[in-house]
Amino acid sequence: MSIWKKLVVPATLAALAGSTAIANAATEIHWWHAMGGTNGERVNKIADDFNKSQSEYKVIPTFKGNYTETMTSAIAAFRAKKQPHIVQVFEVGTATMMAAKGAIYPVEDVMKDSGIAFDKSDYLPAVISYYQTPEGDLLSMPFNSSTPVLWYNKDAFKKAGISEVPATWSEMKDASDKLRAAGYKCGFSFGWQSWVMVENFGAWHNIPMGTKENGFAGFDTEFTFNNDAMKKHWTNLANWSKDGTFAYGGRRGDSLPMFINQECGMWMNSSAYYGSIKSQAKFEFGQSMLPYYKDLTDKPQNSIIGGATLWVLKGQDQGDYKGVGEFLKFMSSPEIQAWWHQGTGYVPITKAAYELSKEQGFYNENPGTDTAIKQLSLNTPTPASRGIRFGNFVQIRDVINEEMEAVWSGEKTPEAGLETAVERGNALLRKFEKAN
């Protein structure tokens, strides 16, 4: 059964009604989030902006841990009843709170509920079209969204005589070579392994990742990735780690350092470092779009996002969700979320706050920090590439890393890990089927 399953009691979730409220007071809406740090900072500053905006609801923001953590504590707290009205929860949990359908409640019916005016067509459709269902709902309001990019070294490419950034993979091996041949022990690394290489690669090819539209479909989804694309990727991802061309630094941000030290001059990860590479890199740096197979694709189609969504939960008084709305509606206005964007690296969700960002100059004084919003809207979204809602998939995600850990030791071969990380994630895309 699943864990949300066993906890939707309607008649419990109505003894709940009004135990919130505050009489003559602020009501208290409390949001459980998973940004620290410098980021933190920035979620406390838009809650307190908000609450000085008007007097009839406080938000509480709450650290939680990272996003696992978060939506454990979340899951944890609507068991006990005490659970918060908005909860961050990162994009590979969508299909998990999905399920949760007595649990959650649903962005686009909070807005309606509470009469708040809400335009979906002002949000980036690569960013959105995430969290909607098949009917074209939305979910969740999303909040802090990315995409990878390809960050490079200015001076390096320099130093080595690159004059052009890579656009293509055969590019991408040539600057390499070149990088090597200036004195840098690799050409490039990368992080977030599972969603850089194998769910952004298919998505930039328009090759799907899974049947069922990538799972938006329908949770009996199975996967295809062991497909030739990307047995020919893994392949000479494999053999470049042999000579150097590539050198892998772990699952996340760990190779961060490999990039800022300038051992390596290129670097794929999320465009949300763009706070940290500016804060620590002694060069001069710059962003552009991930690279492509020309015997793949003419073109590339467009990336997908990473990040996370706020979700509601119900269980609460129905009168303080009309101040939820509220708060959703003023963290999503232009001038919240190009603050948010231009501070953080990531994209802004809306058409007008990109718009104001080009208005306030920021992609002038900051070249390149746009790439991110240009590489997701590259083109319509299509079944291959609006996205993945996999069941299971923080876990799928170990599988992939594992099996990617293995074919870069050598200790598999790209087809044997292919076949194994496909075989593996099926079974767990079966356990998660069977238990919603």
Contents of the next structure:
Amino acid sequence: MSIWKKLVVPATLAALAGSTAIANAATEIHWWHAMGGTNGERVNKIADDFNKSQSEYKVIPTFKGNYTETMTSAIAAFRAKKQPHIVQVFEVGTATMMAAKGAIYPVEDVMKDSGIAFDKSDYLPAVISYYQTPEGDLLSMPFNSSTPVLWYNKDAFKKAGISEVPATWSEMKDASDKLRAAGYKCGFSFGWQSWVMVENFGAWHNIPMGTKENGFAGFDTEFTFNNDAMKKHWTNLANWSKDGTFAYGGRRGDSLPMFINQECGMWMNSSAYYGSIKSQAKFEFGQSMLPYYKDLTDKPQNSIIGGATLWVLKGQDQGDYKGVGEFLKFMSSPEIQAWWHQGTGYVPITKAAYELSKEQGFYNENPGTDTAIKQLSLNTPTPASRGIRFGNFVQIRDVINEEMEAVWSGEKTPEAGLETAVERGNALLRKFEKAN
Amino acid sequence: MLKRVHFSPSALPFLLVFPQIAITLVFFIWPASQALYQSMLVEDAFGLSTQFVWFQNFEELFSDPLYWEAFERTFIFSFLVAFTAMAFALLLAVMADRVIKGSGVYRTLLIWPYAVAPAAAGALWFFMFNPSLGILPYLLSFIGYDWNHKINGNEAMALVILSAAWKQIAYNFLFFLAGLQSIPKSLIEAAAIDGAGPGRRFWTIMFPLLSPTTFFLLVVNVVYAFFETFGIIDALTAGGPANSTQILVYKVYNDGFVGLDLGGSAAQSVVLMAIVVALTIVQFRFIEKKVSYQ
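Given the form predicted on its own above, I would also like to look at the protein as it appears in the form predicted together with the partner chain.
Once more the chain from above appears, this time first in line as the rest of the complex follows.
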């Protein structure tokens, strides 16, 4: 009895007092994200600025690890009914999120239901088309979108006597030969290879990667990337891997040190490496558009995005969602988006943010930083260049990665690698179709 | 034949075993049954639609050639890790046993790696062997060897075996050293007087007397290689390149937590559980009888 009186009763009272205190304070909005390091600090600043701008809501950002970890922990939290309001999900998770109709609250509905003025046409078509339903409803809020670009070492180019940045794959080969003759270990390397060399390769040459508009028009889609163009490209890369023109350095951004240490003069990967390269490279560098094959197309189409968007999850108090809407609107304002874009290398998601960056003179001071956005909006997206939306794509990307690695090492022929990748990918697509 | 003893029924023994049974129920039987149930489901990631499919996940698993490759790879990996870790540990223990001055320092230094977390150990080896940044590929390049485990599967496998074994050496060393020190000195001295050299003394006296320790360590090391090397593989190679370092337990993680295929992943963990049960039976029924305890 004494323990009861001494501990439990005061604790209960305190809890009650606490809960009434909370009821008077701002409504909490939880935001799980995958931005570590300096980008994480930027995310915190955005939330802070929002919290200071009004007193009704309080956004609490939480870093949950890399993209995969953030997505899986949000899903696990949803299953345990402890989900956050907002979660950042990378573009490969789009189909999984889309299929979870009972779990997600489409952004357009969030805005409509909370009476916030919202105009989709303010956003860049290349970015927004990736996250729309076939009917044109916007499902998630674009936040950090990027696209692969060609990074090059200007000092190395000077040393090797390369006057023009390669625009085609044959020029890539020539430049690589010159770089290697000038003493560099390899011509080029790249990361996120499925994204850069398969998904974007298709869009850039306007060749679909699968049926049903790359999955946008239905789940019963099949892969077709074992086409002649891809075979030719993989064969080239496999030969170049053998003769040293191209050196493989791992998945994601693992090969970045090869570029930073000046082993390879060129590197193809996300425009969002701008911050890292700028702070680490001890040489002049530039960025340019991805190379293309002249015999496949006269001029490239447009590249597709990567990066992540913010998804709103269902299951919270309806009143909270007004706050979510307010925050999403705040976050996509031109000032914040321009600031975010200029610091990170992610593309500005709205036209207004792009215009503002131009006005502020950012592209004049930092030539080449608008490569990504120019490349994304080079032409109006076609069904083959709008993006990809395949179920189980997190796993399928790994399958493609595995097969590519087997081809670069010479363990498999390019044909065999491509055929197996398509076969294994289709099996995963069927599995996804069955589960949803 | 011993006489059978009869106790009058009482609640006490049940009460005494209850905590053990409760723990087993909560931490083993319950999760295991959940895994078994989950392995018969096909489910979307969010758990919004669920289908009961009986043994379909297992059928898919066993008809997947990649799964069988992972099986084979796991056995090779475990054998090599256990062998490497035990052989090195025994060598070091024999040497440390012979040292008289400063033996405490040697022993402490040799035990250190055990305290390193798997992920930290992985990061350490990652930097040492990184093809662009690492010291070892740099040194290897002087003898004309171009190390790149990001593309060469055999090099990647060698790297994970080496780092997994390195972490386990300290533990094995501790047991081998204790085993060696419990061997009566008089036996070895007698053999020395009879003219047996160090090699002969080791193989005919010390090694057979170490057999209980060796057997114990063999079991521990195989279990370690099977189930606890996950962190090292994740940090070093993430199963790549081209699956060459994907062992069973890593595949469970990858398919379940990265690929969100919960049913398939649960089926794999049920298979792993069956392996553990089988290993345990083999260990106690057959192998342990052949080990000579003093």
